[in-house]
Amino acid sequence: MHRAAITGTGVFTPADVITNAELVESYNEYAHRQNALHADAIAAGEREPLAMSSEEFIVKASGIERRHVMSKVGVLDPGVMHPLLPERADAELSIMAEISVKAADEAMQKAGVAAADIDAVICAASNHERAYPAIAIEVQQALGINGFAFDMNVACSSATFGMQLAADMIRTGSVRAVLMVNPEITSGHLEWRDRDCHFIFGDVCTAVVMQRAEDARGGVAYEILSTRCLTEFSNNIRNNNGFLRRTREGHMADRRDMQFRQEGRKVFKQVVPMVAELMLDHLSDEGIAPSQLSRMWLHQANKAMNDMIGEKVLGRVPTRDEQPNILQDYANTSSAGSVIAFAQHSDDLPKDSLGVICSFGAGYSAGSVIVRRM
């Protein structure tokens, strides 16, 4: 069996930022549109008023104060509310593996490798913009990569649940390196119009380059000691877009359902046992205390509910740098967030360092991958 390790990290950010003001001002403004054509109804109790939304609710609810996504023109638009993304020709790049490039070549500069020591390319992202050819091997194909690749989807575990996968097949001897990327461009599947969900997301690639340790010759390397996954099906998050809905009647409709949709409340109460349970399994079977932990980078969906799991693991209060938040300026990125955080605070931590990647979402799912710096 051979060791596997995370030997390269890159982060692609798009250029476009929306702070939590503009978003505001956008939605407020999509909100009294609303009720003065409905103001008739409402007027009559046969419909509710759209609430307003603020910059104070949207912090204290998450921890976000912005995001980046791919194009803000349409999402800061009233009458519109959504992004306004090209349709690109079928000999083009897609947008997601253009940004799963550049995300990659970051990844493969700080690890040290070229395309031909790659072995297998995974695409793990919680939507990708069509079912076939895989975004996974258009992004093999635009870096040269030979060998195999495939799209995975976990939602928001996709890749942790990933780095599982790619560590099983370097230990087992089928690969020698792996590059995962993360392609999340969640502004497409968040519905902008509802005031409890419009803040949560944010557009973002991460990709990760993972190795038989041996192989390591970048300048940070990462051992993976061990992974653990878990599902439980949950309705609490939901989306119901997909290709059977033209079977449909009403298919055509501008439905909710076929957007992002969640019930936070239940998913906090519900997630943040099962995840913290999640993680102190995994330590104990492992042999390893939470004490001996420097670092937790956790999935990047709410503040709150990463203070509360790093609050049950730990047994304490964590410190910013023992669990460091990416989320007041990316937002929710889905499978991203945990490597982001991991991208951005690894490098300081001294040889021997033990850590935990993190990552829970839609399914349920939750992912743990423990560390050790090479």
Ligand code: CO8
Contents of the next structure:
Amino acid sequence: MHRAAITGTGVFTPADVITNAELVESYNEYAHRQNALHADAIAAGEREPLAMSSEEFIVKASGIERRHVMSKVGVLDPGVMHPLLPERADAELSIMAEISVKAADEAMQKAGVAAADIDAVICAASNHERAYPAIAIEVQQALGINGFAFDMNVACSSATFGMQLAADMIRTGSVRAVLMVNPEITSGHLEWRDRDCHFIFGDVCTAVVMQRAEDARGGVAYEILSTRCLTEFSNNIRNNNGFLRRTREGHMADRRDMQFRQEGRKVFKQVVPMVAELMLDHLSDEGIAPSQLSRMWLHQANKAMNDMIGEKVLGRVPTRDEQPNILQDYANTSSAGSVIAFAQHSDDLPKDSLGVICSFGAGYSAGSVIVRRM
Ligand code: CO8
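Mind sharing the form predicted together with the ligand? What's above is the form predicted alone.
The complete assembly is shown below, putting the previous chain first.
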């Protein structure tokens, strides 16, 4: 058996930024227009008026201050309320592959590896822009990587599940090195017209190079000591869009359930204990006391949620150094969130420091990856 290690990370951050102020202004204008359009039905008591959104609520409920998106123009246009991304010809690099290549370039450069050193590409994300061919195979071709590639989707836990897969393949010897990319264009499936969730998500792409520990070339590297994945079915986070859509009567209409929807309160209450228990059991089974952890890189959905999980795991409120958040700048970037936190806050820890990368989300799904600085 070989030892597996994370040897490089990359983050592609889209240039467009939407502040809470901009978001709330456009949503409220949309709500005013809808209320004016349906004024008679509202006056007759046949329809509820849309309530206004507020910056104060967003920051207090989530900790999110801004988000990056691939294109802000359509999102902020009260007459559109979704991103507008030009269609690309089949011969062009697709948008998910393009941002994957950008993040991968950084991760491979940090790891000091060339395309010839990689044996497999995994594209792990919440949604893929088409059914096939796999985005991962397109990335493989664009980067000139040999071997094989495939897409996988476990929503917000895609990256940690991808790490488990890659680590297992490296340990057993079927590959020497894996490139995982997490292109999350969440703006495409977020319902920007719903004030309960319009502030939650942002776009990004992360990439992680994983290799045999003995192949690490001296940059920042973390050995993957152990991984654990968990799923438990729940309809509390759901999106009904899919390839059977046109087969179902009425499904081509503008339906709310074709975008992301959730019971946010229920998710909060059910997922916090599930994740804390997963992390504590995982650490205990590996003989690691929570007090030995130098850092936790958690999924970036909600600041209060992370505070509660961190407190349950450590038995006290973690410091910002022990549990860094990036969600204030990126919002929830689904599977990429814990990887951004790791990429931006892992250079400074001394050799032998222990940490956990942990994600959680739709499914429900949760993944815990225990790492040690090499
Ligand atoms: N402005 C002002 N008021 C608002 C707004 C708003 N924008 N939105 C809601 N309110 C009101 C509500 O109507 C409610 O009013 P009232 O008390 O009168 O009923 C009040 O504010 C409180 O609302 P909530 O109870 O909903 O507020 P919470 O404190 O629970 O906060 C959150 C809402 C932030 C959604 C919180 O519940 C949360 O973060 N929950 C966990 C969410 C989570 O982690 N989800 C994981 C999903 S991510 C995932 O798995 C990936 C899926 C795939 C990617 C999809 C890409 C798009």
